[in-house]
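Single chain ahead, written as structure tokens, the form predicted alone.
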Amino acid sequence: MGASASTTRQRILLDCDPGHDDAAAMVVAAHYGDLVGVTTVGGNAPLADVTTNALLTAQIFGIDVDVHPGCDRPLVAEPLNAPEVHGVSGFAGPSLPTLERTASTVGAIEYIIETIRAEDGLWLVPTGPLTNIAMVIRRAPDVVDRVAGISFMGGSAEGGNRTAAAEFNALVDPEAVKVVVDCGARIVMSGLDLTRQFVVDDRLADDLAALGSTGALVFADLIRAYLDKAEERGLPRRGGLHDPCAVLAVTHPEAIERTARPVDVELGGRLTRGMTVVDRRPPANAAGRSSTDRRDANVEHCHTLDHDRCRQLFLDAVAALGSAS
């Protein structure tokens, strides 16, 4: 199914683990939505570092929201970070200003629950491991019926990046993914098969640098460092700008096509732990097959992205907010 254009600014709670693409998601959410608050989770880097990075992003781009630290480890597994992708701190590359902001003393789980209970119809947009969101659902199941939906970046219908089967966020905490996709809320999934269509390359870094603002130059350096690290690992100097896709699926649904499909996650496979299994077969009753092996469609699987449109939306958001500091 497709999606029509949004007619109102969506109110968003962003849960993230910056990472250059989480920072991009924050800027996109602040410009095109009403960004109510930001929560952080250990993922691309340890919790203290990603919280600092979220605070720096808010400071550089003049985003007036509190940042609430959340879980520093997955529900079950040991913590897993990605220094080879984003650097040890998660923000390798640019010269960053002195941090002047401080994190809220209200933790992410408490903040999300209180905020959703105070205002129905918010969108939860997680762009890191889903640990915080799973904890919220476990502690306060009523939030499932209060949110507009949960639009997450994670998983894949076509293989992984951290392993052959699993995307990084899903591999970090597959038990949390299982809680979220099974919770009964409206779930929108932007996995690697979608997000790799939003190309990050030297041209994007050059276009950001040409904007000339403080924030744009920071993003240009973040992207160049990301591309350098890819090259050091023998990979092409290109990748996906993954996390803004989960925001744009909410703020600009006309730019991202999605189809309702059954999605589950592998928790126990030696080679496939963290694999998100997206069932793209035709409905069983349409093909005359038995439906005993097929669950109901529980996720809006985003699969096709208007690259030029999304790229311009990102550049426009950076141009609008990038001179704030």
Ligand code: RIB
Second form
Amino acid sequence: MGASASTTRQRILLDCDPGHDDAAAMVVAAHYGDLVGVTTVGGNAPLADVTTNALLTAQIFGIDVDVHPGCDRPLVAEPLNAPEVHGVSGFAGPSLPTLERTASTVGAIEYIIETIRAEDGLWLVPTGPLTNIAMVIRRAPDVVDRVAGISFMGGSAEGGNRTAAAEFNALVDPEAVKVVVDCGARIVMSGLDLTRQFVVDDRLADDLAALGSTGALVFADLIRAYLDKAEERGLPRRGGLHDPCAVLAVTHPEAIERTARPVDVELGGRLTRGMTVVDRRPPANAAGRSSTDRRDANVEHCHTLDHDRCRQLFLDAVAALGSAS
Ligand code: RIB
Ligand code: CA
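If the structure you just shared is the form predicted alone, then what does the corresponding form predicted in complex with ligand RIB look like?
Then the entire complex follows, led off by the chain already shown.
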């Protein structure tokens, strides 16, 4: 009898700010990984709303996981939300069921530290502003050597979305980005230059609706509302399904190509605050690095996505979990 294929399921702790694409990340993580816990951070909507949305996602898709609320504001900056993108609640669009779950009384920072210390080799997957993760690193630096890595959605190598230079998650808390990219852990970055390749459009909404389950129809309505808001702002009915990329980079690394690069973040620029600077120049030798701005590669910069594979993986995860409620 031949050896069975080794299907190692990665153990994942998801830190998020639902938003529909965070919900997509949760479903993908639950289906293809071992989702050990979910924490929330103020971002797309205020903390209370994104926590409700995370609980609703777990309820709708039958995901047995606790949700731990975290920081409701960035390390230094004033809070920033995205009602023009996701609605005031963060979950504009579908009619949603009555919430039957409650958040944990254990806060996100304490939960993340305790969970990482109890089990080496977890993947931290943040898909919102990095405030919670930065707080964890500052309060418990030992976590850097205990995690398998930090795979985050945020930043960009080619222009922003909330500003011309900065991607939303990075702009909300640039100081937190700096703590994370400098911490010394294995860092995997899914920025807009990658995540825009995971196309979200009316065709994806239609394919989700065709699955017919409660969960699939919720995703279809979330996406259509997201596209309607884009159209209201004079933008195309097309975007990136950003957050599941950070999960797929862990569960299906063969579907997302990456290159080790030096990455830093602008904290002071009037026009460029929150901009992630991905140095894609050919790496110089010691002589070529003597007096320049060069630094060692500190991030695995994800740059090429197998779109058809990732899109199907998402649809398959929704098909598998979408009938739970
Ligand atoms: O810029 C895209 C990111 O900002 C995604 O994580 C989305 O959910 C929002 O948080
Ligand atoms: Ca997000």
